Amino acid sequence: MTYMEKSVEELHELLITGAVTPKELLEEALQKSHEIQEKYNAFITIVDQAEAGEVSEHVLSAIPYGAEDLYSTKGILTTGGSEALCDYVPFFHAAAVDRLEEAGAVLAGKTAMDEFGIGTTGTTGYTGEVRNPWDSSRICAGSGAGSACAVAAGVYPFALGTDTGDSIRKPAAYCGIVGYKPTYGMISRHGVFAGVSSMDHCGVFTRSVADAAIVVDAMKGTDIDDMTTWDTSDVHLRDALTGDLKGKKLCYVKELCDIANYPGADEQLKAHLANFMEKVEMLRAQGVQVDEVSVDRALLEAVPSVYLVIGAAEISSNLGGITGLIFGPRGEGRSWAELMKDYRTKHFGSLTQRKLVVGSYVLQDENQERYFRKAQRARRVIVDTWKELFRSYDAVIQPAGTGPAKHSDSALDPHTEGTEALEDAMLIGSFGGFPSITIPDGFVEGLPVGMNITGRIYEDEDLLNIAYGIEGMMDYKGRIAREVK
């Protein structure tokens, strides 16, 4: 019996009812770690030494899960995906890791990803690429690419991810599962690694959207020690959820999604972008209101560039206090400054080096009118854009990136021009703090694809229970990967 690739809901219940113990599911989990990890290097580390947890009435009690290594974990290595801390071990959890233990869910598992967070492939983590389970020549996305593995792979239920940019969101989508960012402030950061403070959130990779509400509903919540939470004591995500949409009206901005804005479009882009058009038409077989609106293009096209100038300059920032003075291996010379140099030029990887000199250069005082306050400007009209569209509507949908994912060798994949924007889109999710949540939506060459909902900001309830009723018109929900040969 395969107990892990249940839901939440369902393990529970079987531990309530005897018919598996804890101790079963965690040596399951560690086991399925261990396989996947030959196959797809998913981690950083495997907790072994974890204890079988004990059974109650919260519905995460005893079940296992993973967590990316940004997230703070008392004794147990933490290294950012970096090998500048190699070495270190925290002495005390994440808020987030803290309130699952109450719960008494089981940390099985800290999972690879890009360095500090910095990456959109899983592939500049100091441990190496992170192969996706539906197809070893794929990536997973980043940076949360091996919590969306393990979850896809059915090493457990859940995993914690963070999201900066798309970074759950888009690994959800490459890996046929289900990755919700929250709204801004409603899981506190406190232990997770700072990368770009403005953007960064809190976040879950599961199988199913029920799963990412109980997950979610868990760890939400005031903490004293991140200014930026707020009382959610009033919301309960996992009881909205009835998946009534009726009344609801949601949207599709034009300048993204019509295949008549891509000329050259290859065929994975056509499939894709044709099986989003199918969703939209079947929301509108089943009442739901779906209207085309259209947004200046020109804005959708300054939201890479927006997200490198505040993104680099915010990661310059929070990387200052990692020297190899404090912790991490030491670097060599006779100066404070030569040992952080050494340290760094040795330990950081090339794209992280290349965003702190981005990051360096915008902030310069001769440079920040011309670059970070400029950027600036421009994330607060395309914010002002989003929240206008919700003046009107419930949700924006969009499909989630431009096709299934890509090879690692990137000379093997199609490329259709002027599709940045497309790709990029789910960067305004973090840029204004809305909720967003990608869900499977489809195939496109025997590789999964997904459906992107994005709300109105403190409107979690709302957006979950959104792409719930969604998630029940299709058939895409707690699929487990398997290698498409």
The other form holds:
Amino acid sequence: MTYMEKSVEELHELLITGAVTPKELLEEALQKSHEIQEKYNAFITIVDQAEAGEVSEHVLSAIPYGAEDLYSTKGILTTGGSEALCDYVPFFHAAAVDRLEEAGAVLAGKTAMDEFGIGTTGTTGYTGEVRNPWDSSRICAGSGAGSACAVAAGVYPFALGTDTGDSIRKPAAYCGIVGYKPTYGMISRHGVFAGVSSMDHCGVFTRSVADAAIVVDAMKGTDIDDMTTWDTSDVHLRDALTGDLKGKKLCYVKELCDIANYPGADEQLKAHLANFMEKVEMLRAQGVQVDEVSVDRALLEAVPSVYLVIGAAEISSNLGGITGLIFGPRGEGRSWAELMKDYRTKHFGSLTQRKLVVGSYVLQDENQERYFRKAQRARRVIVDTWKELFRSYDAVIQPAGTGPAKHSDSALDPHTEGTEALEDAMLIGSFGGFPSITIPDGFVEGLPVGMNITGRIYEDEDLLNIAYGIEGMMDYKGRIAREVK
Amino acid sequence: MKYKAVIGLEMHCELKSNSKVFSRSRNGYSKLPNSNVCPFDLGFPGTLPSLNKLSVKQAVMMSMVLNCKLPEYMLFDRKHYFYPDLPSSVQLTQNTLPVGTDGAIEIECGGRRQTVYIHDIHLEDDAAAMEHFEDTSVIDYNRSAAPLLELVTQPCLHSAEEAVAFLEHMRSAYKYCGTSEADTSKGQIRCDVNVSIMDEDASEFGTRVEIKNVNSFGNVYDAIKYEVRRQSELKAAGRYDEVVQETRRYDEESGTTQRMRSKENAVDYKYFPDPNIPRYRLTPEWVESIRKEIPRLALERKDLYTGNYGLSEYDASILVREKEISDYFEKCIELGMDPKEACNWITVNIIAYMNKNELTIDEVFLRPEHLYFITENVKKGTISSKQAKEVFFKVLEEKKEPSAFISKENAQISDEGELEGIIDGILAANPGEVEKFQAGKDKLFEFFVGQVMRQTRGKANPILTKELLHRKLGR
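Given the form predicted on its own above, what does the protein look like in the form predicted in complex with its partner chain?
Up next: the whole complex, starting with the chain shown before.
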């Protein structure tokens, strides 16, 4: 086992005792980065010029990590996965990067992603498709494909991502690792390119719940530059991990998880849901109460379109500032309008352009009530439904997605009718700003799958502890991706 | 005029604060372009707004000045348009829930009082300033994200005079409240003007034309005059259908308005609530504490000065033109001075001195306490009113307390009889010098002055001394 395949706490121990030096760690991370880049195209920038850190008492000191390329990094290219910003070098760090730097962690790579974090496949970034380290004919899901790939492949113990729909939690599941999106506003978004501001969350990919707790402990807290941050000084995620699930009440939604909802289900979906139900039984056997609850199916089926409308609207607004006037390769034309049009037409990917058109359409005065405001009301109803569940339950669990990683050629994937609600159910965690985490919970057809656990807003300690307890009952923690073909 | 003009105003005023309304960079006029900017002001990716509490306070204050209805909480909307002066293509403003709605304020125009009705007042951020040259344009982002209050009146004004009177009134209110420097020469006030005309007895408004970005009150006046004439002439000629709902701009050089865009090309700003600024509740306690800080405004003070203090309309107007002068005056009254006397001192002497030396009243060394002290001494008979004036200027010149020039020992000898006695004695004691002087030795004049000063230990009024010496010496 190489160093970079170990957990943060193990590495800290080795650094403190002098068994390994910061320089050795960084060199290994960089070397592995180049290897993984060859195979899976996971990076936009490998920070070869990074300087090895110094060992301090902080558990993250001298630990190399990666950040999705949506995080502004001072003096280091930050493209957001877009050709439109292929030459943009910020002169300030994102707040989260600043805090990790204070803790002593070492930024070793900027990972590839869907353009501006918009896609869900990890294939739409301007640097090309990110391949899955378990099976390179498959995708990692997006947008945080590169970060998920790097952590799963053992490049470093953690990498930052952003989660707007399920951009951390889905790739984590596809790559067999942990993906944690804390409560909205727990980590400052300052310096992180905006996608859907009302749902954008900073978060982290790790190979264990404990590592996720450690990293978010270091990044969280109020920030003068982000008014949506809240005071987390009483929150100590790592310290709260006991694994004790006594008295915890969990639930899963029948309309999502019951195989009976999917007549004509393919074998893969059957295996995926069976794996989930096996884990439910495992929990029950351990004395944890897990109830089946029922939610109006129409509500669940509305989730993808609600996300499309609100997401596209906010994206179209947030990308308004990418005009090629102040940064980016300037467009051509005889007027400012022509410059902007030329630049945005040339350099935005087709998915991004599609979102801009949809977003612009649903925000138009004559359409806003019919689409945007209606979607906002639907979002509220969905969130309230989940809040109602949280009155009785500590967390809602579900299988992450409809199965293991999909192929880049979607024709190779089985498809069962009526699975859209399940595929996109993790979006509900983003709608409500609920803390939500995906942990690996088994294998389907030799590929990892995940369980998603979503908890009450502001109760991240409780949620992580539940995840930690469940993780402890299984044997998937700390796995490194190996090609299974 | 044959038709009635209907005018509505949009007045944008830049607020005074240390930092900008949504960012940490300095909010202030600077001649050096792009010197007060931070990543947010330039729309750098990932930057977020941080709301300035002072700006909110000022907005609440002005909302109350306009007697508007306050919302329960502050909410900001995104307004979208593409233009190089708006780097993020998003302006944060208050469309859904302005800081003030349905207000009314009394103004004075041509000696008449009238009520101007306010549609709303809202807080937003300013855009960058652009300058256009023949084949290039430059952008100065100093103004980007600076706090701006926009107030929108109802279409309740009927002449260029009324429009300007309202703007003057509001400029004064901003200055009195200390919320803005309200200096048009620094571009701190900008207006959009809506103009339509209608038959005197008509009940429906005519076609409304908007004139954008009129940057001085003089231009507002001229633009309205021009636009009313243009529309009236077309209507009179039976060509009123040529007046269309559109946006025009005022061209200063030609004194005309010109078409910018028609209604069909109106921009859809795609407003929606900004998710980055959480709703900010205006607590009743905070609102009340702000209300207490609102000073009495000019018009109210003027009424007080003419009504209670018996000042003339003219004098009262001079006193209230600047809050600092009015405050100075009120301090004098508070100390016990007679209002008319205080008014005279201020309007005649102090303002002249300020103008001559280019000072504000707060920079004038002589404070109300000093003025009070001087006038009290006149009242007690310690000094004459003529001496009072001398002391007044001494205080200003030497920047010393008036007591330095009034106390018994130091008081100037300006009594003609007393000085005459002293001079007579000196001349009698120096007959030789008198003779030489009269024979033409001019320099000796200073000798006599010196003698008088020596004897009076410098207290003799020098002007009077010289006058008396000339008279006595016969040349």
